[in-house]
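Next up: just one chain, as structure tokens, the form predicted on its own.
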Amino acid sequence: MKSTFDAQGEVLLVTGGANGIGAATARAFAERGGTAVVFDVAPAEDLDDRIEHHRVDVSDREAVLHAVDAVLDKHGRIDALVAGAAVQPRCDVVGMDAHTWRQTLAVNLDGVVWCCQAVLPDMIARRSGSIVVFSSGLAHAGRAQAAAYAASKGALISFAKSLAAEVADYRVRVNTVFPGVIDTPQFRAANPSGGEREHWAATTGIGSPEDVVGCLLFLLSDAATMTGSTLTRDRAFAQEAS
């Protein structure tokens, strides 16, 4: 089945989206006649032309605040958020500093609610709108060394279905989105050693970044009527159907 997913005329906003999953939701969007921009703090080595990219770290607020004025100045409105920029560091908790602790959730939990809290007042007032919060399955089962990763994944589930109950009378959907164990420069980071990425293949399968672009393109679409709802993907299909 052909997707039918139309995105003439809006524009989405991606957080972390320079490479990986967010890179190739935007590039995906901006195939269907969207504009697709792009906040990282990393420089857009995965995206082309037809992507706007600005350089924004989410864990700053005033910053996040100004970029998104300068969006909605250029081009008048924001229709969706996809809000995936994430760290994750590798560390015991006993031997955790508090830097790593503070720029994880920083990062991981604040940059998702001061990009939240910029967009809204737009989609509040055109009673339209769809955001899209990263989790993680390691909110639920959890890892050695990945503890202040998965707190905040975890964190997250909680607010976004709280923020969906908060908008739901202004016709502005939120929804997080387990996207399983994909290849992207932060899951290589996180398992460096080819033990670590054999377990996973061998466990869940690895998918590729452009596996869960339908995912994301269904909750932004207006074929997505729910809300406070949580989409998972739990297995490459690859791997699946072996």
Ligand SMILES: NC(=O)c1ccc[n+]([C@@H]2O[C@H](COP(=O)([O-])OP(=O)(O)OC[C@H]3O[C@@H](n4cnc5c(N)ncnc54)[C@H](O)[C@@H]3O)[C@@H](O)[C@H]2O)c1
Second form
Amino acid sequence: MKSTFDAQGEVLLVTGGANGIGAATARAFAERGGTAVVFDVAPAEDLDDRIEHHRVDVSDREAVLHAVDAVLDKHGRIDALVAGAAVQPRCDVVGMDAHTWRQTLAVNLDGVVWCCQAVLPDMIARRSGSIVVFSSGLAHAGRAQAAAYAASKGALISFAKSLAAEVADYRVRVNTVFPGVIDTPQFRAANPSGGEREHWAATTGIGSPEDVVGCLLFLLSDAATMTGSTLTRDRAFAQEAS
Ligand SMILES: NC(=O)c1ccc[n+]([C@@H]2O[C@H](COP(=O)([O-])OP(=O)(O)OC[C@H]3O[C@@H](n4cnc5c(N)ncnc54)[C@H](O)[C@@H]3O)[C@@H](O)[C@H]2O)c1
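Now that you have shown the form predicted on its own, what about the form predicted in complex with the named molecule?
Okay, now the whole complex, with that chain kicking things off.
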């Protein structure tokens, strides 16, 4: 069976979409005829002209509300939110300063909450919408020097399930993706080569951002009738040499 996701006439907001999985998702959505809008603190170096980029810090609630209003004024609707913006500092709990802890939760958790608050009134009014948030295998497994990131990703699972229950009557779906180990700027910064990267390569394998796109397009599409679910993308099958 062929996958033919059609995004014609739809508007997707991707936070953290200047890089990695978010950028791949925005590109895929635009390729399928949709309007992809990215909020990111980073410039749009890897994005082509089809994708609309706004410099927005998702931890700033007022900035998020203002930017979402601008998107709604311009496009009239936001059909879907892929909330990918995140940071992953490496530090021991004992030595962690307050700013690192607060900033990690402010971006990874608060940022998702502010974006959901901003897009939901329009989705609820239209009785249609799909929101996807990202958790991480570290939410369950944990890892030394990753407590703040792992805690934020664990909290997102609970947040998404609760929000899904709140908005189900309005036909708005909220689901969580575990993308697996994916080669992105964040992954490279958090897993330096010379040990960790090689560990992942030898165990789970390291996927590309494009490997996650199918899961996201599925969750955004009306083929995905579930809400409050978690979709885990584990290791991929080995690519055949061409
Ligand atoms: N790559 C992996 O192996 C992996 C594994 C599990 C979960 N995830 C999750 O997938 C999502 C996408 O991550 P990725 O690997 O593509 O990372 P990435 O670094 O490529 O993308 C994250 C983006 O978030 C942006 N960002 C950071 N702070 C921001 C802020 N305050 N406001 C707006 N944008 C901000 C960055 O500029 C960057 O473009 C993240 O939520 C990440 O935690 C990734």
